[in-house]
Partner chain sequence: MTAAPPPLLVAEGVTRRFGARGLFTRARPVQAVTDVSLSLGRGETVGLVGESGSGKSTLGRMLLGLLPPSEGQVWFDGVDLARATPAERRVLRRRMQIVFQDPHSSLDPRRTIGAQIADGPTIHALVPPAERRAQVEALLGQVGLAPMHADRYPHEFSGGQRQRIGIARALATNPEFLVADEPVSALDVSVQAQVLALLADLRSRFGLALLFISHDLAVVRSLCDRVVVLYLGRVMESGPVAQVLEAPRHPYTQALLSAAPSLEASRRRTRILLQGDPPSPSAPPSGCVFRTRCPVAMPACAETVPALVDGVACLRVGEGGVRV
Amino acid sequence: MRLRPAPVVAVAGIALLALAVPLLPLDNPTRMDIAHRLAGPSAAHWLGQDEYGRDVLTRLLWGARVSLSVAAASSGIACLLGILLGLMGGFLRGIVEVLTVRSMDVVLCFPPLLLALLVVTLLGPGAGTLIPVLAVLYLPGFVRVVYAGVLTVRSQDYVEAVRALGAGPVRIMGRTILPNIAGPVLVQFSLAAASAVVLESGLSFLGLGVVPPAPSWGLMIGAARSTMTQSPLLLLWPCAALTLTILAMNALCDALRDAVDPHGVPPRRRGAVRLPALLPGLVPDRGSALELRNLTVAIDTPRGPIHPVRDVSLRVAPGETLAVVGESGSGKSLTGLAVLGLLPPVARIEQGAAFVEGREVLRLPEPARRSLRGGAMAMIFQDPLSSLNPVHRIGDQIAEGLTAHARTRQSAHRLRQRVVDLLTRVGIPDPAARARAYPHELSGGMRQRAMIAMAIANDPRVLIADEPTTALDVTIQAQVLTLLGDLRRERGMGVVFITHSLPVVAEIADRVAVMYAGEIVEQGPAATVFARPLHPYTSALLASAPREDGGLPDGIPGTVPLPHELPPGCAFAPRCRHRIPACDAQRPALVEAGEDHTSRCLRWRELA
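Show the structure of the chain whose sequence appears above, on its own, in the form predicted alone.
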C-alpha cells in the first residue's frame, strides 16, 4: 500500500530544515543585543528578539536541530538495541528470553519522567546525558514490539522451511523474521521519536535537559514564561513549532501504520458512489421489492482490476424468497453487501443499479443509504456470535437499531417493551430476561434469533440472509427457516437467502439464482430448476447434495477459479463433463431458456 505523501513531506521538510540550519544566513543564536531586548518582529528579526536580544527565528531553527537530533539519536539507539534483544529473546527463548525480555519489565516499573529526572539529576544535564537516558526509557517498548512479532512469525511455515534448508539462527532472524516484523518496528520508531521531542522539551523547560545558552524549544518556553505579559509572542513561537512538529510526526505514525499493515485498506470514500449515470429510459419494476441490474464489483490490484461479481441481475417480489446458491467464492455475499453499501473498502461498484421498491440505492450519498440500512433494507449475517457486540446486552443492541430509525424520541419503557415484543415474535423464551443477557449467555440458535429480531425491528421491505443457518444443527436450522418463512408471509418482505445448501433451497425458496465465479449461470422458479436444471453446474450441485437413500453424493472436481484466473470462455468449462471446444472460445450469454428460466450454457437445449 502506498504511503500518504502529506505527513512524509511535512516531517521530511522539518528534518531537512534542521539539517540545513548551519548553511542558512542566520545570526549567531547566542549573540545578545540587550539594547533591543523583547523587541517585536521587524525586517531584520522576523519573529522578534528574546529577553537577551537574541534573534527568535535563529534560536527556533537551531532549537529544532537540537530537539530532533536528541530525538533521532535516542530513538535510533533504542530501536537497534530493541531489535537485537527482542529477536534473541523471541527466537532463542529459554534463559536468553529471561535476560533480554523479562529484564525490560524492571525498567517499565519506573515512571518514565521520574526515571529521567533521577538520572539527569545524578549525572547532570546536557544532550550527552539526555540521549542515553531517553534510549533506556524507550528500549522496553521496542523490545516488546519485536518480541511479540517474533512469537507470531516464528511458527509460520516459511520459517520452518528456511530452517529445513539448514539456515542458522542468525540468518533466520535477520533475513526471514526481521523483514516480516519491520512494519510495527517502524511505527514504534516514529512514536518514540515524537515522544522524545516532547520529553526533551519538558526536561529542558525544567532546566534538566539542554544546557543554556544552547537553543532548545523547552528552554525558549521556560524563558518566555517570565516575560509573557510583556511579549506574549515569545511564548507562541516555540509552542507552535513544538505543536506542529508533534502533529506532523503523529500523522506520519498513522500513515506508516496504514502503509505497513498487510491487511490494511484505504479509507472508505464518503458521499455518493461514483457510478455511470443511469441509462435514459431505464424504468424500475414497481412491483419488485428488490431489483438488481447488471451489478459488477471490482477490486483494484497491482496487476489491474479483478471482478469478483460480474453483470449480476436479480429480482425479488414482495413476500417472495429468492435463494442465491453457489460454492464459496462465487460472489454471493459480495452481491448482498453491495446492495446495502457495505462492501469492503478495497472493493467498489463498477457498474449496475439496484432498486428497492422503485428507488435506486447504489447512487445515493452515504447518509441516505445509512437511513435505508436497518430500515427498508436489512441483513442477517452468517455468524451471530461475531456479529453481536460481546460487551452490550442483547436488548440494548436491538434498541439501538430502533432508536437509529425512530422519527420521534421514545421512552425507555416503550423501547424495552418493543424489544421484548420482537424477541417474543422470533420465539425466544423468557424474552424479558434474554433482553438483559449478553451474547455469550445465549445458545447459537438463540443468538441467531436475536439477529433476526434486530433485522426485522423496523419492518424492512428487503431482507438479505447470508447463510444464517450454517453454524446451527439440523433441528435449529429447521426452526430458523420456519421463522423466516412466517415473517416473510406476515410482513410481505422480499427475502434474498444466500446459501450453498440445496436442501435448504428446496424447503424455502420460490425462485433460485445459481452463481458461479461471480456471475449468474442459471435462474428460475425453484421447482423448475430442481426438476429440469439447464446448466451443468446446477446439475453438479444437485448431484453433490446428500441423497435420501443414503447413497454417496457425487463431488464436483476442481475448484472455483480465482477472479484473476478466469478462463477465456465459460468459467465452468474446466470442471464440466459436457465441455466442447466452443466452451473455451467464448463466454456464454445468459439466455431465456423457458418461462422465467435463464441459463448461461451453450448446450442448454441438450441438457433439457
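Only the largest set of C-alpha atoms that superpose within 1.5 Å between the two forms is called the rigid core. Residue numbers count along the first chain shown, from 1. As the structure is a prediction and not an experimental result, all values here were calculated from the model. Compared with the form predicted in complex with its partner chain:
In the core-superposed comparison between these two forms, the C-alpha atom of Gln397 has shifted by less than 2 angstroms. Core-superposed comparison between these two forms: the C-alpha position of Arg144 differs by no less than 2 Å. Comparing the forms between these two forms, the C-alpha position of Ala593 differs by less than 2 angstroms, with the core used for superposition.
To complete the pair, please output the form predicted in complex with its partner chain; the form predicted alone was given just before.
Partners and other molecules omitted; one chain follows.
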C-alpha cells in the first residue's frame, strides 16, 4: 500500500501541534485583558486579541486540541463499536444481524441535530457530552461499511478454506476477515473524523458543545460573529483553521482510498501518439478481409515502454476463420482490440498497419474508426453479460447499432422487423418477445447469441471473436460454434477467433496463428500446424491438452515470461526442450517453413 506523503504530513503536523500545545510558551487561553479587547495583531499577540482581550493564537491552538480530541475520540469509539457490531452481524447473520445492523437503521432515521439537542438537554453541554453523541451519530456508518465488507469477503474462497481447516468463528473474523476490510474502515474513519471536527464546531457555535470560557473553534466563530463589524479578522482565524484542517483530512481520505483501492489510479491518457506514416511501397493484399502487418503495441511504464504485442502480422480471407491461440499473457486479446481501436488507455500502437478490405484503419481519425466498428468490423467478447448494457432491452441495443450505421432513417416498424430477423437468424426462440428482454433475463448462451446478432447486424467483413465460448458450458459452446461457422459461410465474413483452447481451434479454424509472450511463433493452415507443428511451443501446447486415451498430459515447465522481463533471445527458450546456446543469442525471425507455414524457431528444420 503506497500512500501519498503530503496529506499524511499535513494531518500529522496538525495533530502534533495540538498535542504539543501545553508545552508551547503560550498564555493561559482564558486569561482576560479587557483593556485591549479587540486589539489587532501585535508582536505579543500575533493574531490579535478577542472581545475579552484573550490571545487569539493561544485560543486557536487550545481550540484545536478540543476539536481534534473530540473528533478522534468520538470516531474512534464509533469505529471500534462499529467493527464489532458489523463483524458479528455480517458473519453470524440471523438474529444477530437484525440486532446489530438493522438497529443501526433506526439510528439513521433519527435527525442528528435533534438527537444532539436531546442528549445535551438531558446531560448538559460540554466536551464530555459531545463525544458519546457524535459516536452514536457515526456508529451506523461504521457498522454498514464493516457489514458490507464482511458480506463481500465472507463469500471468498479463502474464508471457506479456513473454515474447512477447522477454524472457529472468532479466529475467522479476527484473523481472516478483519485484515481484509481494514482499508474501507480506515477510509471511513478519516471521513468520520473530518466530519466530527465540523460538527463539533457547529454544535459549539449553537451553544450545545463546549462551554465557555473553554476555547473551541465553534465558540470562537460564534463570539466573533457578534463583533464582526468591528473586528472582521477575528472571524477569519478560526474559520481558516477549520478549513485547513478539514482540507488536510479530506486529502488524507483521498490518499487512503487510492492506496487501499487494489486497482490503483488509472493513468491519464497521454496526448495522441502519431503513428509513423505508411511506407510508400506498402500495398495491401486486395483479397484479404483483414490484413495486419507488423503490429506492435506498447505500454509506457515508469521503467520504460514494454511491448505486450510485438511484430504481429496476420491475414484473413473472406469466409475464412483464423484462430489466434495462446495462453494468458500471450497478447492475443490486445491484438484484437488494437485492430478495432479499442485498446485500454494505457496501451498505444507503436507501429504497424491494418487493412480492412484494402483500407488502412489504424491511422484513421476516431470518427471514421467509429463508423468502421460495428460496421465493417465487429467484435464479440467472452462475457456477454458485461458487454451488454444491463439497463437497455436486447432489441433496443441491436437497433441502436443498426441506426448508428444506417445511411437513411428507417421506420420504427422496419427497424423492429430487422431486429427480429437478426434474433431469428442467431437461433433465439420466440425472437419478438426476447427483443423486449433485458440482458439479465437471458441465459449465458442466449446472451452470447444476442451479442452475435448485434455484431452481424451491419454485415461486417471482419468479425473478431475474443474467447466467445470460454464462459459457456460445452453443450452451449457447441451450439455457438456451429452458429458462428454457419454465419461465416453464409455471409463470407473473415473471422478472427481468439482462444486458448486447442480443441476448439481444431474444430473450427481454417488457419491458425500461435502466439507466445506477445509474438506469433507459428502460423499456417490448421490441419498442417496440428499434424506437423514446426515450433516447439506448438508441440508442447498440443502435448499439454488433456489426452483422449486417458493418460496424463505433459505440462510445460515454468511460466510465460512477463513483458518487462523477456529473455534476450527466443522468448520460449527458458521452457524449451530443444534449446541450444544460439537460442539465447538473439530473437529468431519468423521464417517461411513451408507453403503458407511460418515458424519462429531456429531449429524448425530439425523438428520437421
